[in-house]
Amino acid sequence: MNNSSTNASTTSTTSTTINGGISTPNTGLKNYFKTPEGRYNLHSEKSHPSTLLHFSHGKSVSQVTLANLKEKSASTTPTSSSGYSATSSVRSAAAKLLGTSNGGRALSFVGVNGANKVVAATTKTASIGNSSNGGSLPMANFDGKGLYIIFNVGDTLYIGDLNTQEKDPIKSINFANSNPVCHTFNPEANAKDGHDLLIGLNSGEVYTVSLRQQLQDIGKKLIGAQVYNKDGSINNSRCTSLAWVPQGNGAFVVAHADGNFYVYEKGKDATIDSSFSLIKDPTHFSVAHAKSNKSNPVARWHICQGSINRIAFSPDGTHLAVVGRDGFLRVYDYQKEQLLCGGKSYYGAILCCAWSMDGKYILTGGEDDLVQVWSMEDRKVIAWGEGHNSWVSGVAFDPYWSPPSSDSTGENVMYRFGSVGQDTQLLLWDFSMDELVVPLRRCPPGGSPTYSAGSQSSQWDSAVPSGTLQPAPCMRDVPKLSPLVAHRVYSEPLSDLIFTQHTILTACREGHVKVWMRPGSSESISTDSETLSSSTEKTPIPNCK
């Protein structure tokens, strides 16, 4: 594709800060690209602190993690004593904490919803336990209502606030002995322990903590934490992928390197460590239940040998994806604990998915460069997308883009979603059932073989059967994508993406962030707060066919 076409035409000179605080320029990145709708603009940038040398980062994957605090109760906001804002607080305390300064203009919080890379000069030496506020100013009366990015770079994770401009993160917690490598929030997070933020390391333990009580403490320690597979008691190999169960009272799943995943319930001890049966096959799917009722995990499910390299569960927690370097995608009835469907790769691994608001469709993108569709209804691959030059890092539905010219009462819905990779490009593409266009077919001697526009598969091979994992189809039979949007975004591989109501977040895998307003869109991303906070009281989708 001419991405000339697609792209701005200018270019802009953006610089990267490297060892210690030396600038270097990325000439050829442009800070805008245009779609039908219109432009999308560089709205800002969120990365580390020019302090932080390339060591430190480690070999950890930049993630990112996008959070919506709601509003405080009135009866459980502190007050302070002081005349002292919280936010002059946060703000003091933050540039205090990260070593920065920004001269007579003061630090305001930060949205980094990547990895950026803050790494202070007690990194190293910093442990998890609960932290003393020595002689700082306190935070106690700061509400933290808001959008905020998490992301981890090296051995520490990062939370800035989406909403300005500012490119330093406001906190920072340090692990002493292993590096955060996956976290996901939780906005149904009961008010109990308020434990909404969800972190793996590449030890195995897990910490669910609540991210109000991280903003309003100044300390580099994570507080108030509950510690899961402690010292890797249950599976000390890494952590890959963390999911809370939707509408699951606390429920959360962990995947591992080693190709098993354990089902947690928040709300037990977690010290009471559970055993499980021998695996006897490892090469078929298993699940095996804790002995004792009280124990935490509750449940261990064998995948595959390899690694498991992403989960996610369908909008209505019915179903769970999971993709692994075996190179299958596996999709799973969760609470029936059965295979459903799933099928192979091109070439490699499979290293991301990501569900339609719907809960009809499946992308994946991984080490055979492409971008795949599957259908839920008819549990098998139904487009596939070429664009990419490397591996796709990272894929997700547009749950806020809408078709100018649509009809929501007709069945022909129209999808955007995007990818990322490590070619350093992000693809937009659009995807309709009845505008895909189905490849030349065999037909019989005589016969005058057409390409058609289709009613869904009945063109193709009928539905596969459940619990069937299949090879990958010949490429000759699938419908074939093209990418609407190329842009290179950065000099360096991406590795996530997220779409909120009023931007693209973009992050790459070294820990920077840029934050892409959508056409039309003002300059302030306040409202996606509370655009987020009326998405999650809708009613549920429907159960997946």
Second form
Amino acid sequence: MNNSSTNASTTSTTSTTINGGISTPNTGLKNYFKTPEGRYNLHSEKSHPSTLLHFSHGKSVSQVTLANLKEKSASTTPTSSSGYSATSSVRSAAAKLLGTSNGGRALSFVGVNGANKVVAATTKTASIGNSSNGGSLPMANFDGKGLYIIFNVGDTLYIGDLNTQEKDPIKSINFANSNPVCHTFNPEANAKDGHDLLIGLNSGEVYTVSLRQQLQDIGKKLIGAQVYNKDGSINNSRCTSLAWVPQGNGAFVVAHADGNFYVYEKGKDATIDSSFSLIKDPTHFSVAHAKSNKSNPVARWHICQGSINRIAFSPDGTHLAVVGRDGFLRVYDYQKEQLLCGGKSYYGAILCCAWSMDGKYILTGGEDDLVQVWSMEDRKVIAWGEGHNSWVSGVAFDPYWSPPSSDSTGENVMYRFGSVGQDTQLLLWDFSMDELVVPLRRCPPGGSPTYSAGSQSSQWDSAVPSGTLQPAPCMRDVPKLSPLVAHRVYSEPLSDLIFTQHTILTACREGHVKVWMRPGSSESISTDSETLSSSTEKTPIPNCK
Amino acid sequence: MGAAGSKLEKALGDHFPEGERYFGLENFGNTCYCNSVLQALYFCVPFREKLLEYYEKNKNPADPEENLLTCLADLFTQISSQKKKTGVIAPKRFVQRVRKENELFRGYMHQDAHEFLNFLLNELVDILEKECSAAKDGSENSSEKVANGPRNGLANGVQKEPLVTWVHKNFQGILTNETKCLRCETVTARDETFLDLSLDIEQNSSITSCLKNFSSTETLNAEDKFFCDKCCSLQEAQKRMKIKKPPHILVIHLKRFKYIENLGRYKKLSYRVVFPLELKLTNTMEDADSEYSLFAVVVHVGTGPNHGHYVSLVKSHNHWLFFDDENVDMIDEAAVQTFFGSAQEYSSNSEHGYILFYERLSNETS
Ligand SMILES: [Zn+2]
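Switching forms now, from the form predicted alone to the form predicted in complex with the partner chain, please provide the structure.
And the full complex, kicking off with our chain again.
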């Protein structure tokens, strides 16, 4: 533990000195936070080159996408597709060599089609601190080789390498005419062309590309992209959220700021635009299908007036959650194209949403500063997390967290989730249906029973019929959760949050990403042994899957 | 100016709301503090309607005495009765009247928009109360006047029906200041009326959070003990503010100008404070959470308290408009977010939401 704390602080100091241009003022930000399971330490930061000034800064908010490229970097077959993989091991070696010189710049090697080239030293390493403990560098054995992050800042999309502690991205892609504002990655997108990364622009245009292909070329252009909704020919409002349809054979969904989302299928011709019937009543939900079965997109779903802010498929792909400006969470049966359930926030827009791994719960966060836990079984809000001092911009369940084994009795399922807000805080929450204390209700509408604590919740959901939207609940009627941990991550408002097996990633609106090492993870990596640190003996497993 | 008007008309096209007028206001030397507040008030529709009504009733008085109320009613009527849909109006008489009434606003210095709003609403209340009691004189004895006299407080306990003007009906809410003696646990409640809420702000926070802090529990101890009537001595106590009666129009003033003691002067806080387009007041004593919708924002532009500029954002018939003295433009609803403030102290962004106007939504259920 001592060791790791030194590491963390060194990391932070060096990163500020090296990247002097980036304003990381001493604002009392800690580079660790404590949880019952141990201490999370700041492992590294990812950011855009500080010299670049973004005029469009502030206009678009940085989002982060995690990409786990499947091929192992160890096997270096000299095919073009694995050229990048060779990169990763070479880079690690380079960093190892140069990392010992404190503050020095590391040359970085990027393999292009199997051949390694020395690239101008535009990238710097921040992993220096770790060389002092004599062990191997974390990046050498970082779990999940080929783990990348994709984040947008201004008119540029950056790809950062999570296997190293380098701050600068390994690739930046410039979009000349419009800002990339959302993106998503699915290694199993299963598209024939191998495209696995979706990028949505402010202009409404959508690109699909192969991430691997981008990594094979260090230029600033998008390689081998397929464009959809070119020049906003189908919809010229801003893209707000994207999703690959799980097991959808390359089908994907694109949400826009005008309350519509479109379904695209890869087999269809991207060059022929579909035409759709006019939306008769903009206040009502409607689904229109393309008149031609050859063109793209194949369907338009009109959800609401005002922007859709986020869409998310349930892990099995059967349900689609949609949240937006009107403050409603709506859950659809994707195949049947029907509304299943949904409800209004306490007030204001909902900005983000995420499913639990078992598909039983949906988290939302928004302009009422609340983190909302929605139960699919009860078809209603079952808890409000109070703890943010501003809007909640990112929520996620932690699929790798496992509850403490001591008190896990019977069927009590515990969940860990996190949220980030414009208050610059990361909050972590533990949640279990059995521990929810439902307040006594003073004025039960429709004579619903008085609630006590616990899991008889299924008894009082009978009042909620399928296919209806719930009004905003009263403050006093909803059980409250308190955060386990509240940690100020940055001096800027936060925008996104991702749990990975070994880390938590937090992003701020301006495009700085922080990588927080889970307790135990850093030790296990640096010692390269199979025994985990004594503090955590459990192997992280996805909950309830 | 004319061109700008037609530009707005073109932008709205067929959506130009029936009977609505969008007029810029001429600046008479640093009178943007006044113009920005006037626009927000003009688009406070229940308030505007009362003023137009007042103008109609008092059109041809026997004694045409001019005051702030008549000047404001004249101005609003002048705007609403324009033949053209857009254009510029010079609020000359109104500004002259303001300068006559209050020496604070006489100079050509930069003025505080919130101070002006406060002054204006209280003046209107005074005038209406005077008119009302003058009308009642003779017919009734004026015991009511006593109850109505001090605007702040004393409403607790025996409560005579106070004189409620339409300014009150629009803007007035009641706060309850609850103090609990920590020795005998007696709770003392004292009511205070308010026309707006002035909130302390924090960096990277929300209005929700500022309101929460406003009504959070504060402990009175050490130098600041509370005199408990029951214990007959100074005791430690807990104090909190609750909104007893939420106003129809909720005006929230963000305390962006803070006196910094070691500087010996005021400093502008450019903090990023997000405000949602819909808001609920939670700490009320009413049963349902009252819901509000944002319809105007007075924005301070500039880095310091003694200079700068005021503009306003106004929502009218589901369109957002940007009023900058003579100029009126349409803006996107999403652009309201650019007036939240700066997440970092040193930032090129200097346009910050300063006074927020929320209108209460009618309760669908009850
Ligand atoms: Zn006492």
